[in-house]
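Just the one chain here, laid out as structure tokens, in the form predicted on its own.
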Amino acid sequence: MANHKFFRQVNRNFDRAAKFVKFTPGLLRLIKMCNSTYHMQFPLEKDDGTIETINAWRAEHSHHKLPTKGGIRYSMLVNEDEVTALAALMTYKCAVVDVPFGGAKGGIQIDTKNYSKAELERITRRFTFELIAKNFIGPDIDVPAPDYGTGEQEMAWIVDTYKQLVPSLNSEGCVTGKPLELGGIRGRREATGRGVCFGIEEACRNREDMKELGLDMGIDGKTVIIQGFGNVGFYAAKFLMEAGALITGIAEMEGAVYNPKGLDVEKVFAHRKETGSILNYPGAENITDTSKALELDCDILVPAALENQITADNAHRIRARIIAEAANGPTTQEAHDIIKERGALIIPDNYLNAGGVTVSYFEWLKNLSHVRFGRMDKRFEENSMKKLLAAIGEISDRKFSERQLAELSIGAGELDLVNSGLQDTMIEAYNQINEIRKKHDIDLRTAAFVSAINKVGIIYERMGIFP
């Protein structure tokens, strides 16, 4: 029933941020919307020799900038509402970070757990036809991207298939998330997680609030509960861990590991990785009630995981005075009114987890361009920098080492361009919405939704739509 609800949340959430917009209702209906959706059913011959009707879906929210973007998930939760929800989620999110992709989202219905690699290959092929046959897919159409239970293997079979059907220059720019060797870019696998940790970043940064919760400034020595420990929560937690905070529990389906004084996350994910689990990592509690987890005190509580699980039947017990929401749409809107009433600060999904469809943006350039980034200026600025130092060198009297001129005049590569293209594009962001924010005295969540519609709406303003 809470996916059934899940596009209804978004546009309660769209509502509220319209009041304080000059858009007409008709140019507001427009932008809220969602522009067309495709189910489609279509046969898998399992190992076996059975045949078994899978159920999918791509929905495109908005056309105001093409392509659309938005990942692929495999879930048995997967269903319109949500995919339409989530396509909804990434027009608005695209706009906030000032990306300038319309919105996308789908699904397969599966669980994949109960499919060979075989068969998963066969069923993302086969999607892959069916999105091309309808034309739901291209590089100047609609990207897909990786989400939860896909990864950089079902990127490449998407791009295979398409490659074969739709040959042309550009093709690897169909898709993003994509394995390095077939069009991927450096830093797209930790994005999201990476992301969310600038994005915290830069909340924590802000005096005049971390005054407000009762909090120091900066990242340092803050604790947090890590929900959800997939991709993204286990980049979040690695990037925040490295910029000085505790990462006091993880919370997974099996169960959560809680220790005040801190976890080391490579070592929980290593532990997982041998045993199954997080459960029963060397000096951390247990807790078999994953839902626990997120009523632990806390200073910063990130969720990570599905849709819904802050609710107002747990909202009331939430301790964390910062929500940082690195899933897609992990608060309700009646748990968010309840944890708001209280004085926490809620980061929203539809600015933190941008960080995924930023980088995503980098790679589709990167595809379109065939350059990679840094290629052509990367020695020049190594070879510039040599030429300062020296100088320098001869002014001061000092002779650098060559190890020193090495560490000293090393040139920006690919990923750290990405990487400073992600936090510049956070840090903007941040404070765009944060502005809006005190500008009407509302919450992050509906600023950022400000910033959307506004983005989107002058689009459709200046294309003479609904003027």
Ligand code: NAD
Contents of the next structure:
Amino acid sequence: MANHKFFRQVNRNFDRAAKFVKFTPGLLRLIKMCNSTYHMQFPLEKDDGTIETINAWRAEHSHHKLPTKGGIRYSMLVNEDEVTALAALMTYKCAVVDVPFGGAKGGIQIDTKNYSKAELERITRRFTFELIAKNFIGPDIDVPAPDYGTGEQEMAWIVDTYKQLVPSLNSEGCVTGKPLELGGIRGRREATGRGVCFGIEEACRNREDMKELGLDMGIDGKTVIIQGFGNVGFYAAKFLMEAGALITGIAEMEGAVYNPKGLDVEKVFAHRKETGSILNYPGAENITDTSKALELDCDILVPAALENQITADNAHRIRARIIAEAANGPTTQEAHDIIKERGALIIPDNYLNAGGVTVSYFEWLKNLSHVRFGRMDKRFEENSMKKLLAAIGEISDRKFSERQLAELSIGAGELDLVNSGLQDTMIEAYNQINEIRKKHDIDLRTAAFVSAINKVGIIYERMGIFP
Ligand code: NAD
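The form predicted in complex with ligand NAD, contrasted with the form predicted on its own above:
And the full complex, kicking off with our chain again.
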């Protein structure tokens, strides 16, 4: 029997929020439960000919909307509890940002470092085969995406396997986070980190909230520490730096680097790639106990690695005024209460890291419509703008230079539209949950749950399910 600690933690957060909604206990139970979980075990033939057994899961938490959606994680920490909890978080996250999917999550219990590329390919393709066999994948059923330990390569193997076994007009929509050439979308790779940046920026734009925290309005000059320098952490750090924040610390598995004057994110990334370690980055202080980086002085702490990083053990020592949860479940409930007591703001995972699934939604729409966003109207927009500028020129006797014309008459391409849709989503959702927070005098996490429960609950009510 799995020890469902993480799932219980998600449900405790749900229960806190349930006090502020008007559904029956039966309907609340219906929303909370996980609809289906598939635990598979399959053999892997290693490169040396030996056979190993692989454990993997896919959980579909809620079928109130289809398809279900959620990433696939490769890590030794993967278990049924984790996958179920993360699937539930996906249901709530999609509802918070109005992405019309149910929540799901998958995971394979492996340490990727122990496998060759060919072995990882065999594992991923077999996992996909198992999902197909049990009807746990498909553009209208369940659509995986990258998560911890996976990326475009794994998604490419999944879509290829799926297309071979279930060929159809829409088969490319069976998975998101794919390489562009296989039906991916511009901006997906960096979407979660970009969304994290948009979310933090929106929080910092609120004068009243910043005043309560004793911080100035705006992101400019705010000091930031990032834990986890993978897909989400790297892009969150990069975009925050570009927005004017000072990235003073970056923590990875092997240690952390700190420079109160700020680190150049891309250069730190290149240094790690070249030397194999984040440590010894020129001009920065090394911190060999990486967990200590969380406790350094900063305005914003961005945990972007894994769950349970901020616990009752270290929460008292965390000094950041804003904890921006880029990872899923980085703060335990005890730690959340300690931090809240101290008056810091937690921007919760079930809102903040929704950028990935938002752009995945755009990718899925692109796959079903078979046309790139902007393809039909980019030139039309450009030409209309040029005509308008020419007319203004004639009336006002003011001639625009070629450069001005080029700069002012840009039609929106796929990346522009994706980023605009993402920014709008993150801003709208933040203001929705912040309003709920203020109305009930609760924290943002509970407010995000209230928002999600209301949006999911109303669907069951409209379907006539009143348990
Ligand atoms: P990733 O595998 O690309 O990167 C994670 C990084 O964290 C790795 O570099 C790893 O070495 C590092 N790390 C692990 N434990 C650490 C520790 N104790 N201290 C410091 N660094 C540590 O994974 P990712 O896709 O960036 O996902 C990170 C988190 O974001 C996960 O919780 C994931 O569920 C969540 N998330 C990811 C996406 C996405 O689009 N990839 C979307 C939503 C949420």
